[in-house]
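Only one chain comes next, encoded as structure tokens, the form predicted alone.
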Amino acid sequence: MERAHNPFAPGAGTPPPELAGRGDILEQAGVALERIKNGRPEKSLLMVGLRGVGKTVLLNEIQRLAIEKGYKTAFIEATENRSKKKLPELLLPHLRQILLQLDAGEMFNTYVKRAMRVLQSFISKFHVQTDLFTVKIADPEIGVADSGDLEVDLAQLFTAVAEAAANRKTGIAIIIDELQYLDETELSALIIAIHHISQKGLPLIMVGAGLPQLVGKAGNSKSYAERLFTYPDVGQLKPEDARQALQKPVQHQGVEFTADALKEIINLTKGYPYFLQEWGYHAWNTAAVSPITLADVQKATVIALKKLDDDFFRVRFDRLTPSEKRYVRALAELGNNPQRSGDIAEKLGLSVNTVAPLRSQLIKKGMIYSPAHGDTAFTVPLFEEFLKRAMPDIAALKG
């Protein structure tokens, strides 16, 4: 069939022809988007969940639900690499352009005035480096936001954001991608900045997203976590929701999946969302008329696999160490279900204190968490059956 008209899109954050079952956790973010705008008490949502499920697609639709209604936004990206940029770094640039908006031609209402005069105090405190703020943009707000104490000043720099959005009578979302990588005093002053502006009832709200080990990241910090944030959890989608995101993009190009063909793609990608994607979009470019049957999407399968394992699954595995790698080869001979530590110890022939360290660094590395007390899971949906194709010789694992 015609490749320029193939309507699926596997890539990072690209959003899918078909958002299929998601429509609870969307139904929930606009809720709270509603209410918090409207001065009632809501939770902050902090989305949970694997590679590949489609959190970073979820985020931008929150964003573009919060713009809809009359919200000003920032989408920040957390990275791994921590010495690139600060949370400071990350969050000035995107908090300046929200005030210069709420500005709306005014030259800075009395709200956006303060508000400005503390993100100076802070921008001065924490020696942000950015082209943005080589030149002053007011004179200090003295004694707010300026203690150097990160837990303090984030609070109360939200809170002069907010009280400038409430008189502008608007909503801010505060939207984070990848939770998990900030350091714990830098979510530690997420979570109380979040917490005085639930407390005072002001119209800022926090979207994130994260990996699973986020929850326990979040109480760890602080323990209000729980009461203070609802945790939605993405997953793999339901039989029904996959075909719907398989069939109905390719019945507005007036072509069908065949009933095996569909249940083949399903078993493969065990319904998660990236490899649906990367599925149908092989299996349309394999198809050479419609239906797409199950001798397409067998075809399609040793394309899909080659695609993924050169991208998807390579990228993560070369920044692992030997030793990383090794480990993460133990726990995927196990099983595909989360493991005991002692028995991935056990497997490598090592004690449970000596991969202590390689569990931790992995985990830090976002490949690996810890569904339960001394359990070990992948964070990325199919990884154990690109290891054991990537590292078939299980004597080199007591290398």
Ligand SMILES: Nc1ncnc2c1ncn2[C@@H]1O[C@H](COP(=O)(O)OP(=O)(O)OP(=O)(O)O)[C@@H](O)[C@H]1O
Second form
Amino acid sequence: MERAHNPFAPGAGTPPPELAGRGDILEQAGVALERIKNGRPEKSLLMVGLRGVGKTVLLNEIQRLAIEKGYKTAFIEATENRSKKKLPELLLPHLRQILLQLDAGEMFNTYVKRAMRVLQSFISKFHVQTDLFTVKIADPEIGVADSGDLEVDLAQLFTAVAEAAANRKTGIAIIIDELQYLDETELSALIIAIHHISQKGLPLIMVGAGLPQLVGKAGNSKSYAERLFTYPDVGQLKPEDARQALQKPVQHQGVEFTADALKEIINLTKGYPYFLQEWGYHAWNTAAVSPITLADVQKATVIALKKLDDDFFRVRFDRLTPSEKRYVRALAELGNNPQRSGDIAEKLGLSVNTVAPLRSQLIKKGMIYSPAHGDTAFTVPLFEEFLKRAMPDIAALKG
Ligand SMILES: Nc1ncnc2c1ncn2[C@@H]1O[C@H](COP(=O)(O)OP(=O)(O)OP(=O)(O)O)[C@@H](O)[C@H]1O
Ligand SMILES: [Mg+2]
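Right, and the form predicted in complex with the ligand of this protein, after the form predicted alone?
Every component of the complex follows; first up is the chain already shown.
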């Protein structure tokens, strides 16, 4: 059918034509935003899920909700390449802009002015190298947020900004994607800052998203993290929601999937949102007329798999060293559920100790995670099947 009218949207963070199955999480976020803005205690949200399940899409939607509720928002994304931007550099342009907006709304508000000075102190210490910060926004507030210890200074900065927001009857939402890429000190500084804010009932909420290893990282960093955050699990869609995700967008254009076409896509994709978009997209392009049939889907599957193999899976695979590739291939060989480290080592003909550094390296790269102590699983859905296609020869594993 007409490609120009294809409703499906495979891509990173691309809003889906139908945001299916996320009503509970969005409702939880809505309640948290409402409560925190009114100074009521509520946990901040850290959404956890594998690659391509729709975390970024949810963060965007929550940002929209927050703005609708009168929040000032900062949306940042931590990057894997840590030589790029550190947390202060990611946050500062947004906080600066928020304070300038709060300042513009009222001629002279002592809390806003103070927050600007605190921000200036923070900048002076964390030496942000951008043109933006050669322009001063205020004289520094000497002795606040300028100790050079991020864990102390970030809490003081957030407190000052949140006090300014409270005074201006608004809230601040700090939204952070790819949280698992922050280093220990940064994550721990954020947790401490949120701890201070929540004790004071100030209107600042953090909404974050990341890969599953985030939960352990936050817990290691501060044992009270679990009392500050809820970790909504963002996973594959239930069959009913997956059907909605496919059927509703085409129905808007007077097109239908047949029941067995839907069933086939749901079987193949296991309800993973990114894959649903990919299959929906190619099924639409393949079908000549409505309804989109099982035969159309079967043809589309060949194209969708090729597309995934060439992009989605391939880019991740290409980032691995040869020995990391062998490790993940051994994991794939064992099956599509979590596997014991010992079993993986055995497949490779090596000792657990020898492969331990490989495993940590792969966790750092966000390829695998540990769903339970000693277990290992892929963060990318259906990756094991790709690996079997990409590395058919398992004789090469040992060596
Ligand atoms: N609830 C949903 N229903 C249908 N499609 C969805 C849903 N959520 C996300 N998608 C689609 O899934 C794809 C991936 O979404 P997104 O980029 O938000 O995932 P992610 O979890 O952030 O992935 P990554 O970990 O790689 O950053 C997009 O094409 C998006 O349109
Ligand atoms: Mg994302």
